[in-house]
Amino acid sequence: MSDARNTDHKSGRVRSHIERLIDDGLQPHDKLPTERQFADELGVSRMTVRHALNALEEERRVYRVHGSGTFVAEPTIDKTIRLTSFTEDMIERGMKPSTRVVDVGTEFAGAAVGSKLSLSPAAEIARIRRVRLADGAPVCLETVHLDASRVHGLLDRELTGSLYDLLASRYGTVVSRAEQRIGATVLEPADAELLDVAAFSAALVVERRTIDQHQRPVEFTRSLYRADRYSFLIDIER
């Protein structure tokens, strides 16, 4: 076997252990033996360790702490390009959704909003503002804007269920396509502390518009995704 191909060898043993001592119970945020443990347990160099290790990194099942060590990462979440809810989403993967409220309110649509959903700038928007989470951990905080003239006493009910449920149950909306755009941001303190992070941590910015059954525009939802625990899966075809 060359030198090249045992290396792969030993560094995928090293990576099989590891993901086995993950999956046998560690849980997020526990810390990993160090690299010289690992070598010595497994008869094998530090560096065949460090080559799992940043394999495991690249896939975001670890993180590294410089100075700490390296940790078992959180379960990351891959959206898949298709229209569905975070509610959706997360039943999909095994998980428990959950959502806090954080404010709702009625404000003037104003020149952005406004021509993403056809209404004039003066015209009144119901707005909601929800902190998403996933088996109790906060992934997302979402902003949605909705033309308060056709969901008359959305902001008294239930808001921490999935709101497309509610649109079509209660006002006979049903969203049938979105347009999204995707881009990177850091988060503000204030945002941070929402979803437990550090001030000015890497996120995902969703903005989506969906479309009604009737080809009417429904709502404009801007989402900020943590980026350590939330990813795009896109399927491509040639």
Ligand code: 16G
Second form
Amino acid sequence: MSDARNTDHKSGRVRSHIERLIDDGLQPHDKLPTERQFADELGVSRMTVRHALNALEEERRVYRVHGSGTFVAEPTIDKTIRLTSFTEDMIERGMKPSTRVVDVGTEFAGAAVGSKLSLSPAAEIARIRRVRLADGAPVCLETVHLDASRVHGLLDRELTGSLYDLLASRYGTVVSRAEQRIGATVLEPADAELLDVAAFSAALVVERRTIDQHQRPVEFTRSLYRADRYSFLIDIER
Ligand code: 16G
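If the one shown is the form predicted alone, what is the structure of the form predicted in complex with the ligand?
Below, the chain from earlier opens the complete complex, with every other chain and molecule after it.
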């Protein structure tokens, strides 16, 4: 085996060892043994341990604090780029979704949202702001905009379940495709409080414009995801 492959092979073994250690009972923010301890225990060089830790840090399974050591990271939710609802996402990941409705109301579409929903700026839209939770922890703050004329009575309903299910079962609207823009931002203090993180924490901002089965725009949603709990996974093929 060449030196490089040998190093890869060894650091792969160290990495599996550390992953097992995490899976078998360590909790988020628990401290891991030092590089030296791993090296002594597994009979490899510290460099090999460092390679393994680098890979785990890149995958956000661990994080390092300069001068203190390496710690177990909070699990992140890898969201695949398929058109799924928050509820489907969480269930697929074996987590329990729940929702806290922050506020709902109607307002004028305005120029920006109107153009996304192909509505006049003076048209009425329904606006729903909800915190979405995974296993009880807030991960996302969503602001949904819908053409109010297509969702009569929606805002009087219980909105703690799946919006996509409600749109399909009550209004015959099936989401079929979406355009999505993903960017980086920091959370304003009020939004940070809703997501239970410090003001100005990093977040991913995702704008989604969803199209229904008749090729009409249904939803324009701006979602703020906690950057420490969320990442997007993109399958690419050549
Ligand atoms: C996702 C969508 C959001 C949609 C919601 C419906 C992204 C970026 N956003 O959070 O646009 O309104 O799912 O989920 O994926 P629900 O059916 O569980 O309410």
